[in-house]
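Only one chain is included here, represented as structure tokens and corresponding to the form predicted on its own.
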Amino acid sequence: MTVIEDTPLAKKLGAFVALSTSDLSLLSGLHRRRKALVAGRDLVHQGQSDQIAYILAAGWVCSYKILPDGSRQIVDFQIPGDFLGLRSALLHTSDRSIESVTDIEVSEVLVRDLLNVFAQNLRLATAVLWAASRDEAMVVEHLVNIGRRSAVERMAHFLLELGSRLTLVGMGDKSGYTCPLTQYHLADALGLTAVHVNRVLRQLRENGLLTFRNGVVTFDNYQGLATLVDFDPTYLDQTGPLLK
């Protein structure tokens, strides 16, 4: 197997699109021109015009929006293999900021390279159309998420779909997965304080359903968790290539 292969941009988009060596040619053409980004740094800012788009190779980021009193709401955290800034750079400006979680390594993608790409190969351009879609998806699940599930129900649900994410590009599976988030993190994502997210983390734990300790989210009882709070992973539409 080829390097390209193995990233996680081709597995991700290889679960919708059954990938040709062509298609695996044009996908290592958007990965010439890498940038690595140390933890706590602004890859993307908020009203940023640049077009550009990136493609996250290694480590974790997160999408967020500055509030006027100060505080902050993580709209997403993306993990390898997803794209960065793309709807902002094909819309001209950046309606939100992009910090890395960790240390980052990023590809830089012109927005004119991308379409040239997507005018060679229609079923490569269907493919991102569809990450993009799912992207959507989660979107509404993460604002029932916040709008109508309890504390419990919104931690529950959040890592069990960032571990199907996860699992998609080889980084967990239903055992667990390794996670950087902070309590921090997770309060500003799920709309809880950080006193709060530590005591739904607890109950979780002794519940014997969940443990998240030294950056490691363990399934104790996937199933049980999975039950809790309904989660059902078809808007992540993972199941296999549709187009072979």
Second form
Number of protein chains: 2
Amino acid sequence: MTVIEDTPLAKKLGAFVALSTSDLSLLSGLHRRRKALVAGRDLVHQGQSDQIAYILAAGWVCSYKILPDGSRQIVDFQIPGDFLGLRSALLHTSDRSIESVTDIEVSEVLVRDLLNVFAQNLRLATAVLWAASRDEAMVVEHLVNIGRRSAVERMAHFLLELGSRLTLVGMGDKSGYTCPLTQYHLADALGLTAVHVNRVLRQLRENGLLTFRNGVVTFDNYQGLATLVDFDPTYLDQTGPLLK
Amino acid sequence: MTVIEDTPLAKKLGAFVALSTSDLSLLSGLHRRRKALVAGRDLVHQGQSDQIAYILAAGWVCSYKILPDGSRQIVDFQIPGDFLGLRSALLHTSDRSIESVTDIEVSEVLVRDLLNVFAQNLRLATAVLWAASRDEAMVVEHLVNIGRRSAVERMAHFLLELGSRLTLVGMGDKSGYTCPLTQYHLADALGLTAVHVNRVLRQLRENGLLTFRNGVVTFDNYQGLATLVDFDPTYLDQTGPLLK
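Could the form predicted together with another copy of the chain be shown next, to go alongside the form predicted on its own?
After this comes the whole thing, all chains and molecules, with the earlier chain placed first.
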């Protein structure tokens, strides 16, 4: 049995609030209905309306929107400890689809159960709202990325952001991380073509900043990369617990 | 004294949940500290950390991020009834700035007071979370706009979205609405130049779809415009109360 303190979600929320034993046991109650899914399947469909959210326990997923012409915009990737479809579950119908990038394990959460937990424990409610606010800050940063940054800057910013997020749940550090994303994922997230993605990655490698090869992102020069794109991770808000 | 049922916020939340007298009186308690600001001033600075949010009672604002090179990406505009900086207030520091587009009136809300209201009334908490989810769905749609749509489609989608939002709070309909935005606001929101904005608006007008002149958006052919960009307002989730 997994010790609850060690779940990625507890690690992540712990960056915001110092969690007590009773907080952790309420959190643990949310993890009851487990579900596994192989890579490349839709967990949630755009337009779905069943008011279920998920906590990602293992693996990577992406959330995306399909346009009428068939093109795809990836909104974000989720890593262990992230909520999936938390806010969409509050709308009548989900505004996006969620697909497994790797084999995944999730815990199903009924929105009703989550709201009951909120009513019992305002401290935990605040922590979950914090996580949702942080997710939205990332979507905003992706909007800035596509709206205002060059292709090289977009890629650098995106891979640095993933590095910071993975570090928070113990899956990466400033030397790099394991990354299952393909050039097609990167293209759909950054508004580039797959060919362009390859060119940009080659440029970053040749400049001695970053190597993405065989499923591993290696920061060859973390500080140089951060300087290139003025990476300011403040919006990820993971510098230490705000509530003691 | 304003009747609370008539505030834009009550109208908006009413689209999600049928509000009782006691719900409305709790809502009203949030409106205590009033503040007025003239057009063109920052209400919240990117990097600010005082954990205050606002409810916009009158006027328009925009939220934006400034990049190190001085360029600006507008994330969204807010209209009466919208929360300002609700999620940013949960982070250590605000991830964006908020500026008044017109003269505005806001009510200050301490995040602590808001969480206390949540604890007293889970129904109202759900309604506010719904509003926050809807705001995030809009940011996602803006990401899709900039990432995947042409300049004409972006403009059409953006002005249709504003129309739907304004309709919800009684400030517009399918014939059009009063709109204080300049070509610079539109440019910074849509990732276009001001010159490009003018060209796109002329094209929409010449095609008999839409006229934006003297601060008024007129839908000359609402259905034609909606068809042009496959506008599906489902993500705005305003078709009727989900909770009775």
